[in-house]
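Below sits a lone chain in structure tokens, taken as the form predicted on its own.
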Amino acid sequence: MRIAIFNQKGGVGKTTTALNLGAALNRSGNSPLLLDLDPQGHLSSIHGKAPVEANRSLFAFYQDIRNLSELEIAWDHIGHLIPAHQQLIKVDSIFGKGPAILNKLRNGLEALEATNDRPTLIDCCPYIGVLALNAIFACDCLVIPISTDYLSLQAADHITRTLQVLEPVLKRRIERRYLLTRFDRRRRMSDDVRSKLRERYGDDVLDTVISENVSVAESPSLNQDVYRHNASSSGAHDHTTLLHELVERGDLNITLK
């Protein structure tokens, strides 16, 4: 199964949502491959040791014709990542959008799962262009991190839009997710986010909440998911709850230790 992690809005969780899921999934006895589709390499970075050069990145599987398998690296405590690199952002003007560009992400994934089928998760990049259009095409579900404030609503709507733009093209409906980040419980304006998105969006919002968590946000800064950093905090128990909700949903087809 394949999960791509997308918002067109900044600074949603986005990043560690992808983080924290892998550290999960692996100590469920489901170790994945996370793929850094983001030019800014914010999860390659916080891997510590991942390679700086472009011909072991992303980056060659676009413009080296490299396969996947071969820019795997292995990740501690996670699974594999394919990291990003800065020159992914050449992607858009050196490939133009035609279907074979578009596709190139899910072709290569398929040739990769029949010799190692494990979860994938996609961290992508903030913003639509053919390397988020390549995650989109290539998941079997897009989990959309949605921060409790006002503006994030918004987004939601356009990626919705989006969404529904794409779906005649690809001829199916895009299953969707909607993951509420730096939940407080505190304020008010949380709870007012999730009503709305769940008036808007329905059974696609879930019960699930990542909680405003000290251990979430320090943990990237120190190299670790949540769990290494601290596995008793609220925000380990959070991204615990995720998983077991995305496998109740069907949207991971795996089994939980």
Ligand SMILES: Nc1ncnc2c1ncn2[C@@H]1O[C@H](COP(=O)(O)OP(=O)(O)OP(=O)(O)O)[C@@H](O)[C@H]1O
Second form
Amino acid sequence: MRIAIFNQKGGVGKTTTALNLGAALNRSGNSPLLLDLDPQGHLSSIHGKAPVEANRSLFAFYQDIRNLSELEIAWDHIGHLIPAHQQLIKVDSIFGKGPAILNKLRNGLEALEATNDRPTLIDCCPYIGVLALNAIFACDCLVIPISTDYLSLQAADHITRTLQVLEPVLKRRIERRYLLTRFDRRRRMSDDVRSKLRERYGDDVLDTVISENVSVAESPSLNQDVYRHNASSSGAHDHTTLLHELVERGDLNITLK
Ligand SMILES: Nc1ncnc2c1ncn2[C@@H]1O[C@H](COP(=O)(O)OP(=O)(O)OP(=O)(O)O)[C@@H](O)[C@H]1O
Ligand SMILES: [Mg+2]
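Please show me the structure of the same protein in the form predicted in complex with this ligand, now that we have looked at it in the form predicted on its own.
Let's see the whole complex now, leading with the same chain.
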């Protein structure tokens, strides 16, 4: 099963969710594959030892130089990563927007899964272009992190409108889950944003919220997920709860150990 993590708003917790949901999966006995589909390469830099050459990154897959299976590298305590490269920024201009390029990632992942089926998490860039469309077209479920502030509500409406435009092209509903991040229970705004999101998107809003947590913020600079940094933190607890909810809802078809 493939989950893409996308919001065109920057800094809402996409990479944080990919990292820590990946670690939660690993701890549940389901080692995932993580794809860094963001030219900024934040997820790859958290890995700490990801190759720096473009021809060992997802860019080589888009250039048809390598298959996805040739690009994966091991990630201790998580699973595997296919790293990004800043050249990915060129994918839009080089490869255009035809149907072949829009389905490229989906086809590549299907070929990979034929021999190695595991949960896949795709960390997206903060804008809609060929890369994000590739992730949306490839995924079974889209997780949309929403940082808990008022501007994020506008961003949620924006992405929802984008999905409504894409659905007739895809000829199916794009399953989506809105995930509140950086939630601060002491602020009235947090509950307010959650209520407004629920009014608009009902059951597509996850019950799980990811609280503002210092261990979540610190761990990337140590090249660690939140469990390795502080397994007893609220951040670790929240990501375990997120995994359980996604499994209960059938968004991840796995057995938890
Ligand atoms: N729950 C949290 N508690 C504290 N800090 C957080 C939390 N979630 C994210 N952050 C911090 O917020 C910043 C942005 O998070 P992150 O990089 O995951 O966002 P993003 O959506 O991937 O950003 P971009 O759009 O640039 O890719 C980071 O410094 C991260 O450590
Ligand atoms: Mg990111």
